[in-house]
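Coming up is one lone chain in structure tokens, specifically the form predicted alone.
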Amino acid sequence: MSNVMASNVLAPAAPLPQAGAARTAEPQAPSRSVRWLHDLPVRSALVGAASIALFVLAWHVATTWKLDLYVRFMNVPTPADVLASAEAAWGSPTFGSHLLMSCRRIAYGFALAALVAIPLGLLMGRFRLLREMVFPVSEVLRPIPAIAWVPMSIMLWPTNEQSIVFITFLGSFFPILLNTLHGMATVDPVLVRAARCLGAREAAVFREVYLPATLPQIFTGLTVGMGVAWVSLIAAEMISGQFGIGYFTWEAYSLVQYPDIALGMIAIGVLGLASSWTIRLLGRLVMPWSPAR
């Protein structure tokens, strides 16, 4: 026993590695360089507008072609005859009034819906016996598609402006106010203790503790709800509308004319477009700490 307690003791000890080697297993990080190419905001844009263009492009193929692969290209008009009836709805005003009433319809609807369910969704997130009294009503009521709404609403109300005003309102309010009452209910309640030790009030806490940390998910819901707004406006012109850019699609497919309708479906993806991309600027102008910045 002592021959192997003398042989462990004399084993040469097993080698260190080196300071070069572990150097060089590490992964190098990129240069400034490539950091600074990747985080470039043009390159999001850059990339955005390839995508757009590859689709244009495979638009303009399946039409070109006549393309039938269970999928009829036949009677779909060429990204060509769209932009000429771009350039007739231009000169045009009727196109741009019918833009005008969905863009004025939208922003009343959207903007009541945001006042109503924005304040309702934080108390019920801070009233345990508000959020049982509202919260069943709400989840009856959010399921009914905007199209099941537009016989009831034209009941409801004298005019029919009116009465798309309410559906569009319908459409983006169930989407903010769950939201929001979802981001109350993630508030940390040890802050809420804390600005209660220190001695803040129910009103102060609420402006200190409870707004703060629910406005990711609030703007979350203002920019859903501003999806669903567009879409329920779009299917309540197309019923029961005179003006706007639904009531221009439609018409546009009652009288055969093709261009028309990609013309006014880009016009209402566009519109769409601009007011999350509006809601989002607002949410980085509003919460300067979001990481999302």
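Residue numbers count along the first chain shown, from 1. Given the structure is predicted, the values throughout are model-derived calculations rather than measurements. In this text, rigid core is short for the largest set of C-alphas that superpose within 1.5 Å between two forms. First, how it differs from the form predicted in complex with its partner chain.
The rigid-core alignment places the CA of residue 67 2 Å or more apart between these two forms.
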The other form holds:
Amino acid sequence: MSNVMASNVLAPAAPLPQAGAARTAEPQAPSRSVRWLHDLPVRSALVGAASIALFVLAWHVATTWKLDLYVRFMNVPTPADVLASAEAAWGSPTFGSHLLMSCRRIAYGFALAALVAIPLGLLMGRFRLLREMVFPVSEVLRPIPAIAWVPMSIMLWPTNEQSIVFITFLGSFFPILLNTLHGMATVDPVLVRAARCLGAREAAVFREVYLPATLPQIFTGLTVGMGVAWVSLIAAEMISGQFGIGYFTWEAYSLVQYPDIALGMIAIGVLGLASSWTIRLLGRLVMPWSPAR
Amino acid sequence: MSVTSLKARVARAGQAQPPLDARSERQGRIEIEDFGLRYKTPTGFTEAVTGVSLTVEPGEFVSIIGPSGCGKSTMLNALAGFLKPTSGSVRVDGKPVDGPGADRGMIFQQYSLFPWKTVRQNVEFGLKMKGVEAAERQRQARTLLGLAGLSQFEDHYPEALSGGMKQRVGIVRALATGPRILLLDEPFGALDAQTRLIMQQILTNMWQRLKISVLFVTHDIDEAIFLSDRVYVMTARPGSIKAEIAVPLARPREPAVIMSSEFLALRRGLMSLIREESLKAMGGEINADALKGLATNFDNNDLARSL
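After the form predicted alone, can we look at the form predicted in complex with its partner chain?
First the chain shown before, then all remaining chains and molecules of the complex.
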């Protein structure tokens, strides 16, 4: 309270000496601003913003001039159209519920995949018989794209919702499993021997050495798995959904609401980016020892 | 338990000289008898080690030195409990070794600190495995790190440490559970020469205070002499004991001892023993001409022109 008061009291007085200082410091200002520009995070943020601005500009030019360069931009909505439809969508509850539905499906499917694939991968890495039994099946199933599972999934599960979650699960399952397995194979045997020399038994070696040593690979698997989960989800929603951002995007095409196509695509991109950021953040929290990458 | 016993040991080492009978009470006696190890290869069986017998008395510092591939590390791994000999026996205090355990600490050339644990958590690991509760093992690890002059690094992850510091933490970690025996497999092999000398001194100081038995594997002659009470020289594969050499240099040994005539005499003796075996270990690939490097005189011409 008193701090706020003090700063309020000081505020009017402050500009006067600052203005004087700024005038004397003026000759140095350009060089300081250049140095500030070369500061790495600032620099990469500026370059990133500029590249996005250039992309939007190119989009704007191509669509307002209705370019026909074999690739046709006549029916593509302009950035302004998309912005307008985004404003409209923001006000309506349906768009929000589409987004929420997709996020919930990702959360269920991805969480299930992680809960099954991580323990399975760890155990397969540790016990040869299990690895030899599961590996052939997973090798046959792995190359089947999640979209190819859509008809089978609809037959397997009683509700549409469950079959979409199942497809999301399948998409993220194999990247997580294979990365966990690979992580287990590359655990430094010297660390295992060191732990056993210090009195660690089987369960303790697993918990204290194999698991933390495999964590970086597990998180690689989670990041890849999250990407594939979104790909699978959108495909499943487009084919069999009634809700979700994939359905929204496809429906926009059917109803000739072209700006909504771009809006749906942008929403998918932002959600995908946000979810992989979340995983990276989680990885940093769980693995404080690994240098930030 | 380990820190109290450590303190007791430190106190004992502080006294002038423990009486002889007290010394024989101490445990940590290593007996390897007629040790042999062979393993299957696509073409049949290969003898890695044959007929090795050696002992380490309680509180003794013994080194094994030999050419690469002679099976030095194999012996250590058998003592640690990672492999069983195909013939002969490996006993510690009269009992055959059956699997790894915290009574025999081991230190590896590759440091082997857990990267996901801080220095203190690494030191605590053995105590955690023993079931010591968190507060108590933290206290013990802090005490040990303090004694080893590593307090300020206790919350660092190993990645932030230099090689020498990593290995010091490795030694402290192995000592934390109060083992009777310390097995070291070329522990300073990856360090630069200067750090190596300092680490050797740190190790002898620790050993003199704790009076545990040490079996040290190396291929460095100076290191073996400087550290040990006795040195076993092994032959090229299949490895066996070629010679056993006592090192009568007085303790504590200062780094300057390596310039003394006794040291140099021991060094000369060991050099000729090892050289013979190293040449054998290189097998048929080395002959008189090969040893000269290039068996001709180029009269200061460059090689390309002479050819």
